[in-house]
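In the form predicted alone, a lone chain appears below as structure tokens.
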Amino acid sequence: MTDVSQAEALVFERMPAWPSVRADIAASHGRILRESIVAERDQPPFDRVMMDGIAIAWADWSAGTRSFEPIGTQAAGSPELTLQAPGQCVEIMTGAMRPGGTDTIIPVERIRREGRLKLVVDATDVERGQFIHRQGSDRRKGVTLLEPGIRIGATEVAVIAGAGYADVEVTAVPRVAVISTGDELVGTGEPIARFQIRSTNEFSIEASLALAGLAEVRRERLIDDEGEILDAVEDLHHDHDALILSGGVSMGQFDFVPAVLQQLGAQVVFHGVKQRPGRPLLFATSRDAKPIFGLPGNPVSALVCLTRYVVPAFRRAAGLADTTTEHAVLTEPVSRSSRLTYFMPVELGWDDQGRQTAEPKPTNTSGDFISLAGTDGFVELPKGREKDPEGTVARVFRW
């Protein structure tokens, strides 16, 4: 059985890198950028006034000026006034280029019109320079404003438009199948059989990959038949770029996946995980090269597994740079197998130290996904001790 630390590692060395594709900006939100941003111009590309009120010329401030003679009004996106003698000055707007021969901003508050004059009656604190937003000062031509593996949000998209890019480059969203087995099995509204449960796994992997935006989902569900499998697997492998199973993984007689995935000719990298839960857990790689995942079919074990392997394996894929790992702090003890890492479900909060806490949720069993409902995600225990005390610091996965 593999450790929960090579498994990951075996998931990550065979995991493709997704291709890019050129997406319009206003379609690029939660994508991932692919390219550097360049800035096109200086930014701001102009001395850019800060302030409604007087553009004037420091000299004439310094001389003792206190009426300014205005010459015209400049607003934002108006080309450049110019002063033509002492003692003037140009209405001016937030926003707008700072006129020629000017360098201070007097601001619509401390004016007061007299006759065509305008008349600082507050002379306090003014200070040479004010009110003036430099060309360059927040970035010069040419310097990178976005690398490559962030995921693109609101203030991303305004730094690319920006730049004047009308597309970007990200990375292109995965096709994955998400297959779930087992006769058991019912879909949501449908009549249901005492001895029947309702099919939940593919819609908690759908959301989660697509909250997350790491794939657009086809949902399967088969029963449990061999040939049925095989068949619906070979096509699924074709027309998708990864394959997400629950169920049939483990040692039962009709648990058919790793068998089916041996017809297919796929790679099984390793079967079967020293954690709790999701022990059974199976991970493959097909003749094309593409990642299968075989998670348990207890919903428990198939949401801590997606989320544990699948969910960061994605993110590589997609070209999301790394992210620091999450910590937490037990809130009560935990006693536990030790020959097993252990996955316990917490909800996080804080203490009066500013730490952030993980407060114990267990599950009944791990076919109880009601419990999990209110919780944040899980902590990851490593095996080799029996208890972990009040306090123990772990690391935390979100749902």
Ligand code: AMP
Given for the second form:
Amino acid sequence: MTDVSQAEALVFERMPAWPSVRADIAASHGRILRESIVAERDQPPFDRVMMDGIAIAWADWSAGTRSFEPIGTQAAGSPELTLQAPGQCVEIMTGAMRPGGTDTIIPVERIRREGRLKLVVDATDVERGQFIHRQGSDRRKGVTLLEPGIRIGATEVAVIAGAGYADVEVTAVPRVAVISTGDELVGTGEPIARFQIRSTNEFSIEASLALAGLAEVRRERLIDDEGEILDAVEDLHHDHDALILSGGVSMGQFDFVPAVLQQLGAQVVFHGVKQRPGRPLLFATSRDAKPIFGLPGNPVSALVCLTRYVVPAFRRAAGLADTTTEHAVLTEPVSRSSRLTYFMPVELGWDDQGRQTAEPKPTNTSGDFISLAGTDGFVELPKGREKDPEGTVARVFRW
Ligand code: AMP
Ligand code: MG
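Given the form predicted alone above, produce the structure of the same protein in the form predicted together with adenosine monophosphate.
All chains and molecules follow, beginning with the one already shown.
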């Protein structure tokens, strides 16, 4: 049996890198950027006026002038006017270019009209160059504004639009077939017998991957029939970038997934991990090197394995550069077997010192998926300990 960290490394090594595609900027949010965004122009691209008011020459101000003759009005989006003589000003609006011959802005609140002239009524604390956002003071033309590997959110898409990109290179969202296997499984909206259960895994797996923008999912449900599983895996594997199966990976008489993968010539990289829940986890690669995950069918195990291995693997394959890990402090001790790594569902919060806390929320069994609703994720408690005392700092994985 494989250790958790070893299993993770084996998966990471064998994940392909998804290709990139061009996306219209308006549809790029949530996608992962795969090119460097370069400044089209200086930022700001000209000396930008930051206040409505008048633009004057500091030379006039320091010579004692407080009353200025306007030569015109300049709005944002028009070319600049230029002062012709001492004592003049331009009526100026926020976002306009600094007029020629001016270098200081007096805000409109400090000015009164006096006939044709503009009189500065409050002359305190006027500084040379005030309220002018200088050309290139944020960034220079040609510098890199964003590096590849980030997820495009509200702040990033503004930078991309500001640099004039109509479309950007982003990761192509992989197509993934999620296949629940089990004779007992019945879909929603169908009649159900006493000995059957509702199939939940394909929905939770899709929700996890789709919410993270990591995959486009096709859901399938199969009975425990070796031939049927073989045909479906063979078919689905052709037009999908990865397969995620749930159920049928244990040692039961009807657990056909490992045998089917062997028959298809897939390489089983590991089968069985020293962890609870999720011990029967299987990972394989197809003959053409596509990843195939065999998750245990128990809903808690399936979701834990998905979150612990599949999601991080998909994040890497998508080119996400952020590999920061999250931690929290246990609010209660956890007792368990030292032979396995434990994944304990938790609710996250904060203590009065601002540290993130994790309150253990054990499920009844690994079939108790109902208790997971309302939890934030789980903590990883490494093997080799029988008790994790209150205050233990543990790694967090969010659903
Ligand atoms: P298995 O891994 O096939 O041995 O299944 C383990 C347990 O998980 C059994 O109690 C199954 O009924 C249950 N199970 C398997 N697949 C699903 C599914 N798609 N949705 C909900 N429960 C499942
Ligand atoms: Mg089964």
